[in-house]
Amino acid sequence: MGLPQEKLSALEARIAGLGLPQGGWSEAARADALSRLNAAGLPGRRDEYWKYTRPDTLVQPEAPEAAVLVTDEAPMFDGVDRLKIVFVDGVFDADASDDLTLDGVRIERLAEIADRDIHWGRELYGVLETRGQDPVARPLATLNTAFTTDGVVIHVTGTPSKPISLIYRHEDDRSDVMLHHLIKVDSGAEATILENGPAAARFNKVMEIDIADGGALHHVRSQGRDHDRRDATFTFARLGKESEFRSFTMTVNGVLTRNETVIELLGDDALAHVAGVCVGDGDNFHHDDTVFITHDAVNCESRQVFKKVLRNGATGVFQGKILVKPDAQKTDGYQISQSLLLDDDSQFLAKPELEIYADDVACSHGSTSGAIDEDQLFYLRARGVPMDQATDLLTLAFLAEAMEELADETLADHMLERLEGWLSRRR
């Protein structure tokens, strides 16, 4: 049966002025993107993992005006001794990057290796966003495939001596990015790889990532800057045994972001954890997590812990759940998800989820949404803390637990820093 007419016509007018980009290695992943994407369509209010955020921004034709913030703020990670590769609304700059050789990894571009016959990049390539499809279709992700024509390509072979860091700027107010990287980490080899940046008027992007036996892999992520940006953000990881992935996520200001996790356990005794912390202001504020862990293997271990802070009408959303296949003894799965609302006018809006085969598990989830604890905040206003400063002091305090995910002390102060900046700039 094909599309309703609806979506037939909402997906000829997004990808019209599209082109499929034609050889190379990548040519038939792309061809069967198409194929699904034409059979799918594009997500609908209607949909079931769409119906707590509206796409129709995220599908349309051309990306709504996002006006690009001034700022004497300083970029994220300033401080921190890095590799830098930059996207100036979705292009490569050469001149603000730096030079992309490091020991213990191979770093490309997809620009210029996807005309080749032969690149390991064919063996991930719309791999894991295939099988991310399954049980739930990620139609954005799938456009991405077929039509993204950049992007890092990554290959950890050892344990690079410093953080590889993607920055993505935005100057056109009408700028409509898609960007697809691709990391293989090797048996043993480790690296950590950031992200900042509001990249463009509206960004998706796409993250394949393959994780061998005892391979581990750090990603800390700053969603921010721009007031009226629009993020669709995909990460689908396969971890083998004995692997870790460790994901956070810092998101400020922008009118829509929903970001979409999805990760295999495959392997024997792998670890994830996926975290994310975010605060919103204002009734055009909207922030979508939405995250799938499947268990695979014996003795495995993922947690996943999300905060949220809204106020003035601010939207929050959290789709969260574990699967766990019947081969999967030992499992361990943890969930949560909490809201602090400052107002009566904001909301969050919950949809944890448990599906458990196997009998030898320890899995648990949770959601809660409430308001500041009065008790406490008399506390601090009766040792003469001011009541705005108070607030501030007892929304960072909600936060610690997802705060705590990120490993790197360095990076943790980075993020706290910015999260009082902005939370001070408000009161």
The other form holds:
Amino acid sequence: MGLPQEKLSALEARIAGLGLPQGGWSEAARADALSRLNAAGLPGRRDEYWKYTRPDTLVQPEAPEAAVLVTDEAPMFDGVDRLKIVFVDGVFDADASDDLTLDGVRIERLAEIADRDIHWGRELYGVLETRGQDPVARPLATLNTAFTTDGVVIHVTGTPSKPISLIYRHEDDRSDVMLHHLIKVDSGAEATILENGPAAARFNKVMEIDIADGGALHHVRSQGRDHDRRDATFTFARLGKESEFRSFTMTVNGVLTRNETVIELLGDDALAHVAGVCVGDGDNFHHDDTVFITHDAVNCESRQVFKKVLRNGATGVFQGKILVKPDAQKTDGYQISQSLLLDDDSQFLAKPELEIYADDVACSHGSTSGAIDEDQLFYLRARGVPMDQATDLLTLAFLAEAMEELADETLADHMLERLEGWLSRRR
Amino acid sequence: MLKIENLHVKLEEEDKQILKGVNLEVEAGKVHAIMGPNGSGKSTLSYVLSGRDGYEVTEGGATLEGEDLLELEPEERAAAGLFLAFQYPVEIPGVGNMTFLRTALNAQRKARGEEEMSAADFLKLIRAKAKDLKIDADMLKRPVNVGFSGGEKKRNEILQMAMLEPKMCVLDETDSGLDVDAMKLVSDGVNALRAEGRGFLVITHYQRLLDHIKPDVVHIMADGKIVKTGGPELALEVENNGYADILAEVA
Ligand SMILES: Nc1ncnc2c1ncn2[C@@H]1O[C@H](COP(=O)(O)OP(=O)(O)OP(=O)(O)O)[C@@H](O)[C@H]1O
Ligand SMILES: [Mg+2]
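Follow the form predicted on its own with the form predicted in complex with its partner chain, if you could.
Let us now look at the entire complex, which starts with that chain.
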């Protein structure tokens, strides 16, 4: 089956300047990705999955310019004891990074291991990404598997004493970066991964996460505030028996963000929570959370909690699906996506979906879009809280359910501070 | 303290006159009660005084210690010392009761140019006041009014009043939904606040509350106006005979 001409030329133009790294165990995976990409093509404006978000600037050959934000704000997670791994416009910065040795975890870089003959990464690289293409194609992730330049390869074997912190910096207004991370969590092992910062003018990131029986991974991310940056990120996770995956993302600014999360619950009694808080301002702010969770085992729990605060013409998108396979009895699935529109110009587009083939399940989903509640606002003001402060309080209250998904109080405080900063600046 | 003169109010959205010339003055240290049939405009009066949107003052005015209330934003009225205990307290999911009260208290202090209260002092104070009203620690931690019973909401209003120490307290049917014991707690809370410099305007349908909170003056409101003013005996008359006689007499 050939691609339509339009898609073919778009793909050719996009990959024309990209090098396909050769050699080692990853060569076959990259070649496979390229052939899948040739079959699928890149996302186009008419693709159903891109109905609410225009893929043009994510797909075009050159990354649109994005100025580096100059701010005197304390960097995210400052003061949190963590192992730092720094990438500047996608290039690993050894000087700024910590020593990568830590008990309970083995950390390597994709660029270092990709040309080896053998590495466990082979079992994971592109594997979950490939699984995640069905039933909906995610070609930008495939593009990444083929052409990514680097990433971290983390094998969690125990319980490291501190989080592993991926810090993305951006110095070049036109940088176009693809990173691909692999995370393997052994049975009974547990770790926390932090991510923060604007990685590039345009950033395409894939993270493949494989959690064995009884393992746990906490993922906490703050996406960089550069106003014009563009992100397409893909988190693929596969969960074994009694394992746990919790992912929390906060997004402040960014002209275009598409965060896709694809989770497969394959072992009984597993748990997956994905939460997102996003605040956006202005008619060129566009944020899209696209989530696909498959229950394919008994008695698993999944939660999707996404909240967006939008103003001055900002756009928020949520596409979320819970798929319950025939044998996934006793599934507990919850999905909520809500937006708080601070004016009439902003909009929220939501497509919540449930597809259930098992009979003994409890799944619920809801999506709402609304303004600040006038009665609540008046009640606060009648008690002496000034208008702006009352609005902020109600805005944070709106976000509370999603914020509560971030159990670590220190990390939550960091996020809250960033949100409060945004509220006070954007008045 | 609170002076309402010839106050005429209509709804902003529709051409409906609700208050048709209310005259009322509450002196410092006094408790005034307002009774009146459903829909006579009592809550509207309380909302207009506290600055809720949706009403238009077409004539007359209201002052608090000589300051024009109607010119002020709701939060400025609160900082100036006006407090309304809502007939229907509002639930605010996601905002803790304590956070709410501390934010309010410190916002008022800031507006008045006073120093903010420290977290420790605040905690001490609220614990003591909550204890008097039999509000337990759990209720303080919960989101504002969420999941509170009707009576708990009313007690929470009085707790707020006790914490904020306003000069002029307007209580809109704070007794409705209260059981006998809660009525006593709430009344004790109000009586504890009675002071030289503080005025009360108590809106109620029942003599029962006025047994506990002895009013100095009782007003009857009907169809947007104060139609009769008297002493505590007026409330008893309403309790025994309803409004029919009074309304007939002034008609
Ligand atoms: N926003 C509004 N829209 C329409 N009608 C209103 C509005 N606010 C008040 N009213 C009307 O104004 C009149 C007075 O209402 P208000 O709530 O002040 O009465 P009340 O004296 O407090 O009654 P109750 O004893 O039942 O509490 C009623 O007829 C009510 O329906
Ligand atoms: Mg009323």
